[in-house]
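Have a look below at one chain only, the form predicted on its own, in structure tokens format.
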Amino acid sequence: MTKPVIDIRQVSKLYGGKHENKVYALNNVSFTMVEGEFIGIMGASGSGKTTLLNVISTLDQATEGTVMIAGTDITRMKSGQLSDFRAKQLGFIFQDFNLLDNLTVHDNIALPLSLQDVPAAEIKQKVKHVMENLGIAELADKYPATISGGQRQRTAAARAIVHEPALLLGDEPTGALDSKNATSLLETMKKLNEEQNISILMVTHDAMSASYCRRILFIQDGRLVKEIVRLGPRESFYQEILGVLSEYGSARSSGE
């Protein structure tokens, strides 16, 4: 039986002090994501999607409700425990990659393992394996400034999964990319999901990016208002996404 990697129950995030107007960034949100799913979260600016991602990624704390990640209730953890949990169980693909220019491609990818004091021989083996899987083994000794945008993306993806996280998170990962590099990154994420069964949760404004997901949750005013599942070709799913975005007055429709 497939295990839940995310189980969120009646989660709310409330902003505003004792004598201030209270605003719900998240309002009674519940959903489950099982291992191996590729889920997108969509909604207009200010809808709550980034707050939801921040709560799931342990960067923010829910005001109410329960957040279970890979079987662990993160709402009951202290900040030191959360940092350790984040480092071991979560992988992140950032919009601008966040690679360190003074480290080689190999050492950038090795960083999550080095920070966990994994033995050097094991680091070498894991980095070699993930670089071969993503087709960047020949770049090991190069520096980020000397490789192409697509190669930097794959390096960032390799760093995000080298420690075998329970969950890979992306916050608008294609937001700063042209259409060619956006497609390259999305194909990489699709490959990781389909061939390695990596669970991926991605926040995006962009219908083209979202069409790579298998399931999409739409959020409006802090509430989950609709869910759609891809049953056929990606092209028809893209059109379905556009229809929902138009229904809920949301943002961009293509990957320019």
Ligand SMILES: Nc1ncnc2c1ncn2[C@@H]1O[C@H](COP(=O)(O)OP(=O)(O)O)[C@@H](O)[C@H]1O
Given for the second form:
Amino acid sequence: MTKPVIDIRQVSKLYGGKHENKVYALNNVSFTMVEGEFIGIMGASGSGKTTLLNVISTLDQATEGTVMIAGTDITRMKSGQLSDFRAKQLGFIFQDFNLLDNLTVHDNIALPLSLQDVPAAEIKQKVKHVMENLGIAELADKYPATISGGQRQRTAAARAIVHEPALLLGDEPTGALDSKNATSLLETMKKLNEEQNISILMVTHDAMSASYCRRILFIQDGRLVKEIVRLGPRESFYQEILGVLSEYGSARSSGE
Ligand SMILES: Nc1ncnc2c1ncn2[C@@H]1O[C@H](COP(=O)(O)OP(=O)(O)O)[C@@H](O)[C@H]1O
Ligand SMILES: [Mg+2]
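If the structure you just shared is the form predicted on its own, then what does the corresponding form predicted in complex with this ligand look like?
Everything in the complex follows now, all chains and molecules, and the chain you saw is the first one.
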């Protein structure tokens, strides 16, 4: 039942050519994520978090190792196949939500399906379903500028999952939000994970955001150095995260 969504083996990413300084942004990273997990990636600035996410999301290529996403080895794909794979299998929650101002909420959410030439009737039904799920059905004909910040988030979340991706990805999705909006986005992600079994991988350097995850991988200088699993309540996990950060990363706990 528990299929691997991510299986990466001995992945390294080297930046810099012959005469430049070489930097291992990723150094021999291996881990597996199974369907339904909610994983956080934490580490100090420059530790390799974004590089890891980009390698997983097919936006960047590993220099060494294998990257299997939803059962497919993406290191062997050509760029045309990669963009098709990305459009079908991956969903993204962006920091600024990236909603298009001149499209309605409905049409924003429909975008990943319309770009894949899904039949109109199917688009209508899928968009309706996901809007109902996230409590924004009544906003269908509104424009992003006329709805609240929380509603925009839920619109962005709906768009990220409407095509039923194998994996939902976010690079610091709460990074630009105040604590109230951050909490509401995290509650939405938690709901998607727990009620719809959506697999989520989120990069964050914020301990409060990370406490919503069920497993956290810590990265330092491109290497995975520590892993913790949430067993009890979120508050005690938060304290555990702060403890690990004081050892391995730059802790950031203020204001949230
Ligand atoms: N395009 C690039 N060219 C050269 N070095 C890069 C590039 N992108 C990232 N790096 C380097 O790789 C390391 C990891 O960067 P990054 O993955 O962005 O870290 P994080 O997201 O954890 O802040 C850093 O040392 C960074 O300077
Ligand atoms: Mg980054």
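Positions refer to the first chain, counted from 1. Under this definition, the rigid core comprises the largest set of C-alpha atoms superposing within 1.5 Å between the forms. Because the structure is a prediction, the values reported are computed rather than measured.
When the rigid core is held fixed, the Cα atom of E235 travels less than 2 angstroms between these two forms.
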